[in-house]
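Shown here is one chain on its own, the form predicted on its own, set out as structure tokens.
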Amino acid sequence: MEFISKRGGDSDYSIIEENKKLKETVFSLKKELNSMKEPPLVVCDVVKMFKEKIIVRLSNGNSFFVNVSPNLIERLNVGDRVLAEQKSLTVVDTIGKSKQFGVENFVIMQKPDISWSEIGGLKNQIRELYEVIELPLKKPKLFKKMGIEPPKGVLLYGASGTGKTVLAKAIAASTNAAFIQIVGSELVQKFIGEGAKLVKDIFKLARENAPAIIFIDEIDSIASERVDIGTSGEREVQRTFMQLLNEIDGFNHLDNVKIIGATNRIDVLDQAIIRPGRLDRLVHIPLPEEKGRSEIFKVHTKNMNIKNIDFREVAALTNSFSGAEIKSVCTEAGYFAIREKRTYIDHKDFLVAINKVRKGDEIDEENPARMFG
């Protein structure tokens, strides 16, 4: 009898472990039933605050004046992420600082300290920027003497690699300026309104940093010619293509604000964004010549170990390189060195780069002229 007992025993509390641990299935599976039946939360940005509600602005650009949890209001401040009920758009949860918040996240602001120095071969292109940016910047009485009204900005177009962004920069650093540095097709936001609105930020943003150089690089994404098409994606980047007009044109005065545009497809450009009053002033960066090519080697290898180097044949056997290329080719003849365990950079290193960044071809090291030849 007592074995049966004790056999009864372990079948009851086996039943019993077994019956626990069904109640935690049926448990686990009503939870995840009943969290699929909930209405899903409404992710928002805290724009202002008052005592018992606050401002909220959706991701499609809407703003919202909503109640907000008791026990929450008092934890939020403005730029908070939160979770919203769909239907009243009462403020439940909070999920942190928004990484969306403000204009900021979008440019890059900064004051360059790249100098003229740091850029060969393009003296013309130097002075039609000093003339357009710099000069207003710094005498703004001259011009206001002699009557006339400077350009509001300059298009700079050319080739990729010939240092547009570069000349950009050390024109904001020349003027002490701040910078704000966007690529074009970050203006082409998803939902609608958004693109143009940042276009709109971008420039109150400039206004309140003054003096301050906006520069667009890339800019034919947004102020491409204009085309009569139906999609509602074409219809977005005209909005945002007229909103950048109307900054440019506006009646907020850009005073001392200017706009760079760079580009290296001018042939597909807007006529509207280059006629006079807008960016009119053209300036074409071109490929280096012999001359520049050679300037633009003694900038890059200012700060090279180097022997032996006859600028004036790597400028020659150079050509139809960008600035961006001659870099290239530094970089790549000091490891070629480094590759021979030598602490200099000799002539030879440079001959073998440059065959390199031009074809990318089997570089014979013991005869590198031969390449040429």
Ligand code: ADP
The other form holds:
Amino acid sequence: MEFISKRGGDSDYSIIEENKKLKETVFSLKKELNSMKEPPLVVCDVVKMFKEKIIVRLSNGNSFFVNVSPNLIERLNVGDRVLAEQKSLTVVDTIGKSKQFGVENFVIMQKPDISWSEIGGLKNQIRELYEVIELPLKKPKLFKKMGIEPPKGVLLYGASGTGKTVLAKAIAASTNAAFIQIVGSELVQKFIGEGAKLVKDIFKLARENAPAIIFIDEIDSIASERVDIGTSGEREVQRTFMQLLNEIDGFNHLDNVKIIGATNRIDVLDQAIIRPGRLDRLVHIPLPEEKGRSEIFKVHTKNMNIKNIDFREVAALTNSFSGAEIKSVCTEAGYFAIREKRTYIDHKDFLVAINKVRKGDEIDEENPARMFG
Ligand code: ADP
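Go ahead and give the structure of the form predicted in complex with adenosine-5'-diphosphate, now that the form predicted on its own is out.
Below is the entire complex, every chain and molecule, led by the chain shown above.
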């Protein structure tokens, strides 16, 4: 065995390595896909314990006498928050004492250190965010004196991977604000019955950590126009959305909390969220033009050991690529160079990488299932 692998030399080794990496990727994608198929769990409180069963109370006030997964019952106490399956309400996990069900566990709060120089293109959008978010946070007195009410928040809309999240992070960094990130779909899917409460707690958390920016990614999953709100899931989304509107209406234009919503589905958005006094400043984040693409290439190759790259050509060849795709091109180009055992990355690597990323795109669109094998 050892003899064969030695004879095969380095190229065999790199194929084995690549094979291993691809298998790992397939494995993790399958895992992700399976987790997406899992129905969400219901959050409830333990109100009474018996030998093998317990009584739980749901957030709507109803109580049920339910089963508990094996070996879990000895870890439970009255007053604990537990997770139950939707249909049978069998308790399958615990999240401990009720008061530990804090919002901090479900949002990402950080002080980002992204600087404006890490964003290619988007000059007009950056200027607009500066005026609407940064200036009022930094100089509220100026606005008071002038009698202008700055928007409470903005809505960034555009295709995915165009830089909406990095823009929001950069603005938090330049205002030294806490950055609280939530994903709309998670808010309503992960813990049924808790969406509205989480929204309330998120705004509380923001006020306590002000200046703060609340970034709501995929805001369309909470704030989309619904024709029919008959199902309990839809009612839950509606409740969460109403709470969000209440919270936005409840604070002042000059408070040092700002909201940035992001969506790539502006077409389905409920108009209530963009009414005056709410996220009434809409900023389109487009796919980058050729000049922007060249700048994004420069940003992502800044720390790479590159040789003789014609940035104009790579930008010209990446029409309709998003910033995220350009970033992948740079990483792929690096991999090509590594495979050829070079310590620098040249123009040719970029050309091959561009083709690869473009092809990946085509496969996605034609038949996304193929990605998961
Ligand atoms: P979105 O929130 O619009 O889906 P992100 O902000 O998450 O997109 O961007 C995804 C990745 O693509 C980020 O890691 C970022 O580095 C890169 N990216 C996107 N747009 C740009 C840009 N204009 N300049 C530099 N990098 C970008």
